[in-house]
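Given as structure tokens, the chain that follows is alone and in the form predicted alone.
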Amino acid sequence: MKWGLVGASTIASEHMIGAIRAQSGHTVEAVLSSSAERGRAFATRNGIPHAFTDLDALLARPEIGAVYISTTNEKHFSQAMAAFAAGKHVLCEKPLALSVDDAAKMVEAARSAGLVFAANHHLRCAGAHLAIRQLIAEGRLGRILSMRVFHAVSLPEHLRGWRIDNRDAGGGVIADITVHDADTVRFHLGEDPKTVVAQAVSSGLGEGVEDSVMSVWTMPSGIMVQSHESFTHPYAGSGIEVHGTEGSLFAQGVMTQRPTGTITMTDKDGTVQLNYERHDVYGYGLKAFNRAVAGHGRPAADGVDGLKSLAVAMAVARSAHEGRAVDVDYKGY
């Protein structure tokens, strides 16, 4: 299959177009960026064959089969939406858009013209995290009564920009961080948040945009969450804490797009480190998407995955914002 990046973005060159080029008989054909002068450079620094600044030229170019789209937060709507009517498969970064209303536009524009969406959620396709999830499907941890996700890190300077200045782009740490959590806990628990309690601030980062925030998250089945995400915490760490009847799940460094970090379980036995396998997490979703344009199961995070995170991210800012308790509001999915 051959690839149109829908933004010249950090992303797209550091990670993304590798992983795509992993997969055999896939190519990059085509970027799209808002500046002519920056796409060719993109182009040109990538091994990327064509330029556009026009959406709809880079979509009308028939060897085109899908479209991986890293732009601001609100125009991946718009350009989902073109790239649907156009014929074309679509992998979406975080957020899907900046209303849950939107992504549910986005979602059914897919099935109806029968074609794969994907939110790009690489969390969920670390081993690290692949490796969690089994353990509390196994039952390793008896029951589970809690989680905490802590992800507060220190947002690199060249990632700066309209992610801590520009709500309109959909900027701050909870559509950036928040959004990814709300994935990682679903896929862990395999249930959605209902009702969320959130405080935000600005911490030194943020110029009238949010860059920390803390939630607590009520699940259907009683289990409590808790969760951490700034961009203002350099030594933090990050990691995901999992506590059951039967034991106590730590794993750390494993927030990330790395295939890093540690797992350690605490039982009545004692306290073990766990292996896991060690992948590129974006060729692992690449992978499953491609199996899904091939008519063979799911894409690692499909569009209604994306939509539910952006539901949870939404009911943090909300809650942050009233200074109440709030109901995640999934419009029906």
Ligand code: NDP
Contents of the next structure:
Amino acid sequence: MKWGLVGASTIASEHMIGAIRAQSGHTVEAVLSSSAERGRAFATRNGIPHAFTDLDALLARPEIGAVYISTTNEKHFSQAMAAFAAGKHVLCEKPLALSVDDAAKMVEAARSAGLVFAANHHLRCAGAHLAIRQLIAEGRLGRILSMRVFHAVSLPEHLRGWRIDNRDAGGGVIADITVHDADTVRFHLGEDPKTVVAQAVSSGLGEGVEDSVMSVWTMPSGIMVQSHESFTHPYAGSGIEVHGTEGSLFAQGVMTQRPTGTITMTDKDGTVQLNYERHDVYGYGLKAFNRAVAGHGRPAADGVDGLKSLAVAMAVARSAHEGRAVDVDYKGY
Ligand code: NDP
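The block above covers the form predicted alone; next, return the form predicted in complex with this ligand.
Let us now look at the entire complex, which starts with that chain.
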């Protein structure tokens, strides 16, 4: 399948172009940029045959079967809707949109056109998280009581643009990282956060947007989840802990874009380190996407998963803003 890239972005050049090309029979045909100069330079640098500044012109190319959308967040909605109207499958970056209502329109547009729609939630594609989920599902930790997510990192210098100063472009750490953590928690626990309580601050980088947030989520089963996201923590490291009646799991360095990190489990017999398969996380997601396009199975994270992670993030943002507990509104999904 030939792909069109919507957005001359860092993630496309650092991860996704390579991951697309690593899939047998898949090539990158074109890139869209709002700047002709940046688009041409991006295409040349990455060996892409065509560069466009007009989305409709890119979408009019019949040989393009799917688009990968990785523009700034406020553009995802209109670009995905145009792609569905043109009959293209869509792999879209998170957050899917700036509102859950818009995400719902995207889900419905894909459904009625019979097209594959996926959110690029890479963490659920990581070997470490697949292993953690299996351990929980097998009951090795007993009844799950709580989960803690540590995702306070240092935003790399080259990404300190719209994320830290542009609310209209979907900036702020909640839109950037809380969505990933919401998806990961949903993936592990198989249920959707019901109520959230949050506080957010700017701790050195955010200008008009939050760069740090802590929140507590209550799941329908009663499991409690604590989540911490930040752009300003150079040495905190990332991780996830899952605590159950029969054991506790500690995974360090696993909230990343690379197949890294260690997982240990402690129970009545002591502490053991767990092995897991280390593969390219984005390649794993693309493989599932391409299988879905071929009519087999579903994407790793589909449009509804993307809508739900956004709904949790929106509730976290609202709770932090209003200083009260907020029920997550999944708009009936
Ligand atoms: P970038 O800032 O690199 O790119 C976003 C847009 O900014 C591009 O589409 C481009 O616009 C514009 N841009 C890029 N470079 C420049 C420049 N030098 N000067 C001016 N404008 C520029 O963003 P990211 O790649 O970090 O993120 C893009 C999307 O991907 C976001 O939605 C983000 O949330 C998501 N993301 C997801 C990750 C994941 O693991 N799932 C990881 C990282 C990001 P144009 O296209 O018009 O040229």
